[in-house]
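We begin with a single chain expressed as structure tokens, specifically the form predicted alone.
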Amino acid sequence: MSAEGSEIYGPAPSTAADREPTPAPAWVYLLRCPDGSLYGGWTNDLAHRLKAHRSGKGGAKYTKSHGRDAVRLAYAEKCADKSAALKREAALKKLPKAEKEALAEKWAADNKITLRMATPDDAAAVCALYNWYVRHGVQTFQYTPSTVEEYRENIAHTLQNAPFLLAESADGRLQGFACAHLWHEREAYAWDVETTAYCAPDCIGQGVGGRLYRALITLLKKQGYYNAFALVTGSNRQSNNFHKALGFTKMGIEKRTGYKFGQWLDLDYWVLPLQDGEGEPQPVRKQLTAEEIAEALK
């Protein structure tokens, strides 16, 4: 299309061919049961498999009889494909208990998550994580990857009004981020925010998103915000269930509101009241003390 034409028309629709391919995920894992025993398995959807074990719907007989909803992830290893995962699962199950415990101990140490407030200098890591979803997913309706400078400005602007939180592993890998932006700019909306969270693809289903969101909500309450809104792609069942579990209520659906990767997408609206009462609110505190922040991020 010519430069003149690009000024006349909007963007060309994103097609299925624009979606960057990703290998089918495959994982081997160990679950810790309440009695201390370890159960090993493989899956191509770690988050869904953990939920199945804990709910008893589709989980293994062993975990059903050994605590079910109290089992927790003790080890996870990403494999190249299903074939590699099946071989690794077989090898894992043959290991002596002591070697399984050593794997679990090292995995826990390597993946210990620390939450902290972002700074503009974190822009490169945050931008890289977010752009994975731009290129591969429909969690965001954005077509063009963001730049590091755009995210540097984004983080700085966000921190003027609300938290921008990072989750990092013990070796400094960014495992996820969560932030809140003003819902609208006009003054009457000053007590409303829109919340956002993204987890690194390799750690989805491991509780990182929940830790980030709970800390974010705690801080927003301390600031005096009254409502947290979340916009979730309708086909993103995992995110919709996640928001429901955290107390959000779905308040509406925008049908066929976005088009990406050759498909129309619905947009679900969720809301979480952060304060009680109908009286006149106090002005929102734009900044919290270091002590308040540290307490929420423990």
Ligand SMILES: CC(C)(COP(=O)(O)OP(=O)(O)OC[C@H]1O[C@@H](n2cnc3c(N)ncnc32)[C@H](O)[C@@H]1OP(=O)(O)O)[C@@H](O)C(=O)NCCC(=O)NCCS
The other form holds:
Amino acid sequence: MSAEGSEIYGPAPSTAADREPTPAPAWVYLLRCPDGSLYGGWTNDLAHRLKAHRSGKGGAKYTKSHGRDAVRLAYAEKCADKSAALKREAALKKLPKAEKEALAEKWAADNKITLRMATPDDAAAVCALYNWYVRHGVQTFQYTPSTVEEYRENIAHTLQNAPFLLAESADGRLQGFACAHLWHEREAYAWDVETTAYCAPDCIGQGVGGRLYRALITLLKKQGYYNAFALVTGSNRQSNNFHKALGFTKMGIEKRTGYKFGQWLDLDYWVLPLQDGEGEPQPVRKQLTAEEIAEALK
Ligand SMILES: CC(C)(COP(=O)(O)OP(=O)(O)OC[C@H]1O[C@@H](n2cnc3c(N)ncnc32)[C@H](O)[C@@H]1OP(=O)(O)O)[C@@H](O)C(=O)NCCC(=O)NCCS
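Now that you have shown the form predicted alone, what about the form predicted in complex with the named molecule?
In what comes next, the whole complex appears, and the chain from above leads the way.
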């Protein structure tokens, strides 16, 4: 993208060539059924595939007759592409049960996450995760990667009003973050926030975003916020399904509102009421106690 003349004209439209290449996502996975058996498969959308198994629609005969909505993800392994995933799936299915169990046990240990509140010192890790989406996707309308210093300020500013949560694996890898910003600055909007979440690309569809968002929503309710809004790119099926699953209601679509990587994008508006009633609200509690936070992050 050319920066020539940008002081006069603003940003040049980003072209399809500006998108950094993303390896085709493909996964092999094992699902644990309630009778203890393991079912193996491959997919290019882990969360979508899990939903299909659990709903019994478009999943597999085996999971439909072995617990359906009670099946749980027991193992996930990222593969370079579809053909690698198909080969790996065939190999996985031939493994003796003990070896599948060993894979599942290690996966569970490696992916045990803990949630904590971010500090400005987490800026480098959060910024690296977020910038992956700036460079590769249309989940964010941002063209230019953020700097660590901008993220330092962003985290510090966010924490003045609302939580900024991190999910980390046992070895300290950042698996995702979720945060809330004031929806608008004017006083009458003081009870409204905009929420968002980003998971590391290889952690998608494994429950990380759900844990982060549920904790975030619990904390926002405790603070006394009334509405959580989320703005989701229309073509971002993952995040639209995610917000629906988390109880948000779609309230509208802003058509053709963003332009990135050579395409116009819609923006879907989602809302989740956080309190009942129409009476006069209490002022929002900007800071919760350490006990309240620990309870929500358990
Ligand atoms: C959107 C995002 C944060 C969701 O987090 P996640 O860890 O992938 O989602 P989870 O596995 O925790 O799923 C939570 C719920 O959403 C549902 N869900 C998530 N992705 C889904 C999909 N593609 N299809 C259907 N349902 C889906 C799950 O079924 C689950 O429902 P349940 O709690 O009833 O079982 C994550 O996918 C992500 O970071 N995506 C890329 C960045 C992005 O789009 N961020 C949002 C910007 S608005």
